[in-house]
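Just the one chain here, the form predicted alone, laid out as structure tokens.
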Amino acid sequence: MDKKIPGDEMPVIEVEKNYLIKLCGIPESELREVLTLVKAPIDEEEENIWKIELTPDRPDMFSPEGIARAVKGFLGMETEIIQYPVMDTEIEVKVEKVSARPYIACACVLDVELTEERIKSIMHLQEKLHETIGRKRKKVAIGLHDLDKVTAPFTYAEFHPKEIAFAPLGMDEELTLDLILERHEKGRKYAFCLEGFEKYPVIIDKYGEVLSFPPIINGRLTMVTEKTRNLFIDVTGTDKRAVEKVLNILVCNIAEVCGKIGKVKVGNEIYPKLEPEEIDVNVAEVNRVLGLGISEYETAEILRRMRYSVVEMKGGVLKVLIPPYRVDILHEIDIIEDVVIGYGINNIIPELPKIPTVGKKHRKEKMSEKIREIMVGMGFHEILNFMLSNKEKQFIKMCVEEEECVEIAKPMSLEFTVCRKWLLPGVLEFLGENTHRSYPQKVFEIGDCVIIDEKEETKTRTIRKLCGAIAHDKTNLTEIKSVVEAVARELNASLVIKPISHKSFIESRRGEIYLNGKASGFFGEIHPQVLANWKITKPVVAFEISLEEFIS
């Protein structure tokens, strides 16, 4: 089965070996070793192709240009933040209200020299960004265009599906927007991004020529080729920060090898926004976390090789500038991770901790392992979700009233704004993402949830829970009840089932679970409205119980 969220898995990119060696300017044998040290190991090799495995938090390295930038910094060949040339232009994008994708950011890269290798690299970067940050284009989508084929100013607006027609990439025939969703391969694949909207987003030029139908397909008119000399880039989406950061990654990676970045006025804003953000790094904290004992000057030198700029050193605190293409730097600890990479993992000498005890598994983990064996033994597959969620998933899509929960003070994304209170929403989201897989589907998750508890010092309490779900045409209450009974039996717990009012489940097809006399959870048949909210096409039964009673 697929992961719940596209991009959770380790992205693997394909690069032409000779092209990457040329960009890095070092021998192949040295490059192989360095790639592992900068968290970009070679996963597979096929003739001149290297398949490189990357971590999802470094989308700026999803292309050979980004990898070469990191490699040259690590080796000290180039240091500090790169000052990319940025030109003023008269290009403007007029922005109207677009309900389906309210945010847009644009830029251009002028005087480019595009080879077949460079075009492939840009297209691969585009698709990897779609799959990861873009959440399969639903959150962010990218359009690349030959600027010389159209005339500014451009307009970003929404149209009725039959109101406008154009020839999409890969087709000679002009089609209306609704026909593109029906007939074009990309239309059928990404139509889900526009479900529920009466009007669709379109970018047109001064004379009404269509550049793009985001997030579906670009127009054939602006197709990028080796003859293209000026690029226009549009990034649209549902999350403003993600849209802006993706644009930064694209223009910076392209400018690594050719062209000059051009500013574009989009509505009332000017893009791209390449001004580096600042963050303070305490050298004492670096040494506390890493146990290295390096000086502030050594720390500053390492950070410069990791492509940061250090503009001030005072009292053991470094003022660090973050490159505009780094979307992963949210906290000082992210900088510390780069310090240890720059220092060299292989240079760290392991030491036994100076504590009068030895480590062992916590009782919570032992109990979780036991539960895991029970569920796997009944034919369930384990899934893992984030502890962070949002109110739409936790309450609205589950058809339950909003409750008090732990909220993130300054969330970086609308995707993660609260700590989850229960596991079932994440399990249903997983099932909704896997409707194309074969049935029956039986999945479970063991994970922590956070609730508000005024009695605790932190005013919160973390609870370990178990959630399981079954999806297929003939599943029913009896099937999930037998699973609950089996779990209770294996835990040597007495089980009592009582009526419960819970809007996520069908009335009279639900129950409250009491284990050893305590209310521990619930089970039942998921309500059709909840299934529709998660775009699940089969009946689902599920249960969720707290494991705290058995851990304590």
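Positions refer to the first chain, counted from 1. For the two forms, the rigid core is made up of the largest set of C-alpha atoms that agree within 1.5 Å on superposition. From a predicted model like this one, the values you see are computed outputs, not experimental measurements. Compared with the form predicted in complex with its partner chain:
- Candidate list S29, Y207, T357, E454; rigid-part hinge between these two forms assigned to T357.
- Remark: the rigid domain rotation between these two forms, smaller part against larger, is 49°, computed from C-alpha superpositions.
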Contents of the next structure:
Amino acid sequence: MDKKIPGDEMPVIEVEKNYLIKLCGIPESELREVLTLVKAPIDEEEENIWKIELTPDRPDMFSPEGIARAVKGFLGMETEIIQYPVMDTEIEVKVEKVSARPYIACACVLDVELTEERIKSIMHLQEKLHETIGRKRKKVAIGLHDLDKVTAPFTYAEFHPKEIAFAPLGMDEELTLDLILERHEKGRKYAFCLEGFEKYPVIIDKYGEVLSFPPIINGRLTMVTEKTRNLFIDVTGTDKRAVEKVLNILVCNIAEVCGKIGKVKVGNEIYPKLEPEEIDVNVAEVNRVLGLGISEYETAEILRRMRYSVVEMKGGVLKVLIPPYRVDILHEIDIIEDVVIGYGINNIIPELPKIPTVGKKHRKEKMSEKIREIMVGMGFHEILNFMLSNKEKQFIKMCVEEEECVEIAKPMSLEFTVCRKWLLPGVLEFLGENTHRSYPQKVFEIGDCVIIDEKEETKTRTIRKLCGAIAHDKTNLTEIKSVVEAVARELNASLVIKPISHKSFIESRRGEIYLNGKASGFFGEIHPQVLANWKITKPVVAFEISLEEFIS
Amino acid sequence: MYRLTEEGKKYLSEGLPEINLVKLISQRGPLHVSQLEMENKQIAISWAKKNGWIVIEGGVIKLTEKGAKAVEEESPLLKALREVDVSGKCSDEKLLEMLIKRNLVKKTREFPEVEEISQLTPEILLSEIWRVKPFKKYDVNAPAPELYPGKKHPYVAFIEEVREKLVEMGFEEVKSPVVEAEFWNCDALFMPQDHPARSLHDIFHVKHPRKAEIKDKHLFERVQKTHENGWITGSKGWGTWDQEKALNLVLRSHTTPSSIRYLANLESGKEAKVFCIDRVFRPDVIDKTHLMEFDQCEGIIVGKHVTFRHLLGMLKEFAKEVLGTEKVKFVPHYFPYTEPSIEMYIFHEKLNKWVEVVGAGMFRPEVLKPLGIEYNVLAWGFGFSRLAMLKLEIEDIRYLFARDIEWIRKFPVMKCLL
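If the one shown is the form predicted alone, what is the structure of the form predicted in complex with its partner chain?
The next block holds the full complex; its first chain is the one shown before.
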């Protein structure tokens, strides 16, 4: 159904089915089942490709290697945090001040054996990380390089756009940085990340050869191929934690299948930082949230399958180590989620909550339901319009002066630029599109409008209104007045009608409606100019009132 | 045309009083007036005298010869009365005059001669001509003009159904404003300020008016601290928070602000079940399955002892009552402000596959603690418009807002029932 959260599109990755099956080491049918249980269901499939839908909180699973690690844990084939081989290197990255992207973390993966499918899987991972946690490269960007093509030490510094030139990936000629932003496809796409900065970030080697122009593009020189034996990875960005975590994901997911992780000195720090963070998990809290009644021992067993390490159990509290590639653990509750996933949601017997409450409709809706009955009783058809409208419809076509209203900052189309202030324009638009249908036409709408109100927290107020209209050859003021009177009677409100100068109606055939002494709306015969604006060819009478007075 | 008056009808069935009188005398012999006991005594005596049927001597009524004859023969006047009753006419002018004079017969409107009755009219009913004329034969299968009763919009009728059901299940309805502060729409939900869902592409930002003013300063501060460093929630937080961003006005992009606003005002220690069905806004390209505004339905349960197990129970009940199925399964999922998070799938018989319908979870401590809520809070929500499409069997979501009176006129109300 709907994505619950706007913009929270679930990342979908394409994996080679057989590659994933081989990594997991279980039969296809079993794998299909397990994938849904570890938040990696197959969304679509083609012959040899599975499109797997992941969740944005688990970027470590954006590659087949990461998925396999979770699957093998879930099934108990391999548990706890893996100690990938790590070694020291002499490689150093000197870090200068870079305003556009202050943070950088680097690492190597040595002695890799890259097949076509492995390269594909790494590239895909890189791309997905850019899109999600990297916020389209603005927050985090990744560069992968063939280490043997350049010479350490490297320098991360900022340069004037014309100060330095190199051949970017996918191009043969050397271009200055500003020309890359202009001419290279990636340059145009990601130039927004560098907007407002005078100097741009670049990574160069000992001899000034360019490895990367983050977050735009790498140099052609260090392109990764099947022949690459040693990988160098740079991660740059605007958020230190995110930069470090992304580096961890990359090295762990690559090392999951091949190579040894090499440490790099970056500025004053040594990366990658793979020492697991520690967190306390209280088993009583686990049970308070989940209602499972599981023991310390069971909890620990589940957590080990979810690839955590449990180093201590004391007085109902587990000391849990978090794998270095997990970016989503902010709180004990995030571990508790993994407990329930490991336990198996469908193993839990659902139970109805026993909370004595009294159900109640909101008065606004209760009231609207009653009004609806009255209008239907008088033979009206209810219609439904969008709340988004535009100034032409709200004011110009209605022949009224433009008024202050809620305006949208970046509308998707000229059709929808403001929130409606009143319902009548929508009702007339409806009649204008039904001139080929049989008459009489009697329609009404009950809906929310938004008005400006400085006193409110949100500087606006949501107002429920009622609007009714009648269109046929012989309709007139009297007919709509009867309707207004009937509505007022049913509302149990006193009705006073006063003259009004409302330009949507014909002079002297229009009135202001006072309900219980308050100006609540108006009615009358729609002016022929307004009818012409909406392309309506029959006389129309209408009324509109606010129901707010009757709701509070 | 003539018809009988009430009196005329009475005489037709009971006989004319003067005839009744002479019959009585002829049976019993002369009678003293004071001994005579009968209905319409005065009328009877008066007419019998006028007709020369009786004489009264010293108070004693005696039959005349003419009177004796009248007993034997059928009364011409009664005959005339019967004729009028049957045919509405009288062949004898004099007798008719007499009947009218005695107020036994009344003239009614003249009608053209009809062989058979087609449209029944008040005149036909009054004249009682239907007693003697045949009805024209009608064909019940002849076409009749179409009639469309006034009615609620089908989608609104369906919303009312679901609302009714949720109220029956003990939920109280809550509302929140259409134009909302990002604070309520996102920050109070612990959505990081650089979350993609908060970009201009995914939420309608409002240009005018621009900034909200959050009245609950303490809450504002607690949310700020929670984002910055986790405050006392036990969380790491997101590291940064810009209060100017939190004050931006947007069109609410989901119904959750209504739940959050409710929780912010909930008395400590109170349990509750509330729901909301309302319009939400997202900058989508309009097509068969997307609109820029649609409706969402969501609910929360606050309870001292409610747990994840109850979330599943609640969802199952919801599937049974609202979605009409007990075939459900749950899969783990992700939402920024709930943990654990799940999705409920139901088995759709017609499509013959599992479809995801409801997202659910338990509000994160980073959401609840700043609101002052100590209990667990279960939350669920779904795209109401998509559910309506399934239920109303509409293939194109745009039809829910179609400006087509024919569609509304012809949509059967029964299809809107749960």
